[in-house]
Each structure stands twice: as structure tokens, then as C-alpha cells.
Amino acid sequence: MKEIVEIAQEAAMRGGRIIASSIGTGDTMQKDSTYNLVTDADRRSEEHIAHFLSQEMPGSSILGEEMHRAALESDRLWVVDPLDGTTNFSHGIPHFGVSVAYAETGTILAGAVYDPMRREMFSASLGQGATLNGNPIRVSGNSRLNQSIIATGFYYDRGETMEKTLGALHALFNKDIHCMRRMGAASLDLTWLAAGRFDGYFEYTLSPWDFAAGLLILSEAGGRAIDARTGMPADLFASGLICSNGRIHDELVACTVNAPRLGIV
């Protein structure tokens, strides 16, 4: 997998260069709502990454957020988020990333997440551990929820899913966690958890390109993740995630799986 993860890293870095050079200059468009956005940089990044991957591994399939569609069960599949954190990017907030993962018949084997503004490259290959700029990373050693910082994300739906998320925040604050963070880029939430910056992360609705690379990096760094819908170990087919350093997992799950809907949205 060494060669594969190096291809993923190069692809993510190439997309990151396009994005970093475009912040504050591109057009922002709406998808299906006023708050689900796409930019010219998203599409140019995906086009460039897809072209590079097709050259490096002819015959492989590509599943991308913007333009490329392939089955998750494909024999050789690249899963690409060309700009994770589009809303941040479009507002000039320097927190976004590029995610590139490689899977075979539904199993994630390699992945890279690049933060072009901090020049941080997170990567992993199955069974080989996780790294940040080539140095090994591990999840935090914190074993108490009331000493934890938890990250979350909000899906574009502002109805039932939003209410459940707010209910989980309410439950977690009642457990006296240190604080919550909503950073706006799921791939970076997962990699920051892998690097010990966060202790837990949950988001009820995600797409494969949001988490494919980050999920493998977290797992290889010693973290734990379950599908938020089924409670089973998370994989490429998950619809949402509840993740932790493993030590606070049961407490985090108790606050998020059965989170009350506050009914205030």
C-alpha cells in the first residue's frame, strides 16, 4: 500500500494547491439550498485530482463529491472530496481540506487528508499506522468525558437532524465536557481526533467522500468509530459517525445515540 498512499498524498496536495491559490477569488454557487454551496475551486480541484488518479492508476473508478459517480463496491475505487469545508472557504475562513481515499470492494486501504493552509498532510494505509507529515500520530489518552473536547458537524437539513444534534450537545454539556467545536470540515475533524487534538467527534449525516480517508486515519491512530445509525463498526457504507479515542467511547455514545430532540428548531 506504500505506493497507493503516496498517490493519495500527491493527489490531495495537488488539489490543495488549487484551493489555496483560489481562496477569496472564486465564484460561489448554491446546490439545493442557500447554505449548501459549491465553488469553482471545488470543481477544478476534482477535475485535476481525477485526471491525476486516472493517469496513475488506469482503469480505477472515482467517486467524487461534485462530478464523478462510481459504486462503493467497485474493485478499485478512489473516493475524493476536492474541497471539504466549502462554506469556510467561500467566506475566507482558512479551515478546509482535501480528502483522497482508496478502497477495494468496499474496504478502505489507504487515505490522505491535506490541509493546505497549515501544510499538514495526514495519511494512513491499512495496518501500517497513521502519520502527520510523516510522523506517527495517536489518539489522546484522555479517559474522562468531563475532561474532553468534542467536535461535531451539522448536515444541511435543519429539521430533525439538527434537533438531534442540538439534543446531543445539550446532553454532553450536562456531562461537563470542556467544550464543543464545530469546525466545518469533517475530514479535518477526524484527523484532528486521530492526532489527539479532539477526544471525540460525531455527525449524524455524512457522505463517503466526507469521511473515507479520515476514518482509516483515525482507525490506524488507535481511535474507534461506529455508524451513527446502526451502532456497528463504521465502514465506507456508514451514513453518519460517532468516533472517539476509544477511552470515552461508551459515554459519548450514550449522549449521542439516544440524544433527545429539543424541538427548538
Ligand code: IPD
Second form
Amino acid sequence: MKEIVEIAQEAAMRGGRIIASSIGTGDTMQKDSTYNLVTDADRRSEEHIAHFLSQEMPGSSILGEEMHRAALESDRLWVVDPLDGTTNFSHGIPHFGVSVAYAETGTILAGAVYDPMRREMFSASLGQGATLNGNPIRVSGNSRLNQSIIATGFYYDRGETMEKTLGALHALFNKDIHCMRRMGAASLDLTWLAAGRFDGYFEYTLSPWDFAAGLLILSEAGGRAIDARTGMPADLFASGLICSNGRIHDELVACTVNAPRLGIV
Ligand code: IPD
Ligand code: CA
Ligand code: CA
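Return one more block: the form predicted in complex with D-MYO-inositol-1-phosphate (IPD), after the form predicted alone shown previously.
And the full complex, kicking off with our chain again.
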């Protein structure tokens, strides 16, 4: 019998093939604003993944960004982002992924994030460690914020969340971080942190499909993640994240939790 993580990996890879073959086809549409986009590839990927998962695990439920609306508390739940990084994708920027996680009554048990352009498969099962293309990964060993590279993301918002993010960037640059990155795919931000490419990542507004798989992969790689709103250890019910390699955590939290409001937006 296939392990659950293998099903997640195969689902993510199948979705990845669909989106990678559609890049540059220019089928972008707007969702609820001119800057929140969706493409035909998002929908085709989700449809294909949902069909595959329901065949592999009959009776399981699916929460997918575009079309599937099961409850987060469901007893056998797949949480799917069929194309994470749609803005990159629709501009022909080859940095996006597919995220598939499996949870039982709110506990994330397995996850896979696939980057089809680099052919990188990140995955984890609870208690089993995290891997990249089958090889174990670990967060960075850097313990100094001023030697860190920090990733962030901007939610589809031009108000409060944007303002808070800009304030945190201001605070981090004041602490002389090496630099920050806004790559454009939250699932890959988390897995790149898990693989030691970043030292920290924060984003104040996220949805479960953005982070469910990446959060497990990060914690299995030795990282630390808190819910940006409550400060408690992050779980499937978080709505924003502050994450790190563990070593720079307190310094990162100090810059991000009470970030100054710059009054720009
Ligand atoms: C978005 C990306 C982006 C993050 C946004 C997400 P989408 O997901 O992960 O990096 O900043 O918050 O919504 O819309 O491309 O699936
Ligand atoms: Ca997403
Ligand atoms: Ca998406």
C-alpha cells in the first residue's frame, strides 16, 4: 500500500506537470481585485489533483483554493494549493509550486510541495523528518539576525497588512539583515527555509492551502513557526506565520510582531 506522503507527492507532481506545461499561455483572469489573479492552469491542476486524491483515498475530503470547500476539522482532509505563485506564473516568472497536505481532525500528518521548474520535491511525514528529492533537509545553523536572509510575502491587500509588512522590513533592515526576498510563493518560502536557503520567513495573512504542507516540512526540518496573530505555535488554523530556523526566532519576532507603522500606504 502507498504511504500517504507518496500520494501527496504524486498529486503535487501531477499538478506541477499541468502548470509547467501551461506557463506563458496568457490565460490570466482577475479574482476579487485587479491584482488577485487566477488562471485556467490553477483550475485544471486542482481538478486533476482532486480526482486523483479521491481515487487514491475514497471518502476523504478536499479543501482546495479554487473549487473544493471541505472544513479544516474534517477527519480525513487534503489541503491543496494547485498553483502557489499565480502572479509569478501569469507573468512568466518560473517560481511557483503545488502544495498538497494531509490532515486528520486538524493535525497535519503529511505534506508535499513540488517546484516543477526546478524539479524539486519537498516532503515530510509527521515524526519522520523532511526531505528534498529524497535527501534529508535541515534548517540553517545561523544564529545571528544580522547574517540572515529573510523572506516575506504580501497578501492581496493594499492596506493594514501591507503597512505592517513594510514596517517589519524597515525594522529588519535597521538590524542589518543581509537582505530580504519576496519570491512570490509561500509554500516555497517555507520549504526553502526548511532547506536552509532562508533563515526566516513571515507573512501576516495566509490561507491554509498556502502553508499546510510547508509548515509540516519546516517543523520536521527543525524550524520553528508561530501564529502571527496569537504568538502560539502555528497549526492548520493559523492565519499568518512568523517562522525561522529557531536560532534567530526571538530577534525575528521582535522585529515583526510590533513592527512600526510607517504611514506609507
Ligand atoms: C500567494 C503566494 C504569495 C503570498 C500570498 C499567497 P497564490 O498564493 O503564496 O507568495 O504572498 O499571500 O496568497 O495566490 O499565488 O496561490
Ligand atoms: Ca497560495
Ligand atoms: Ca493558488
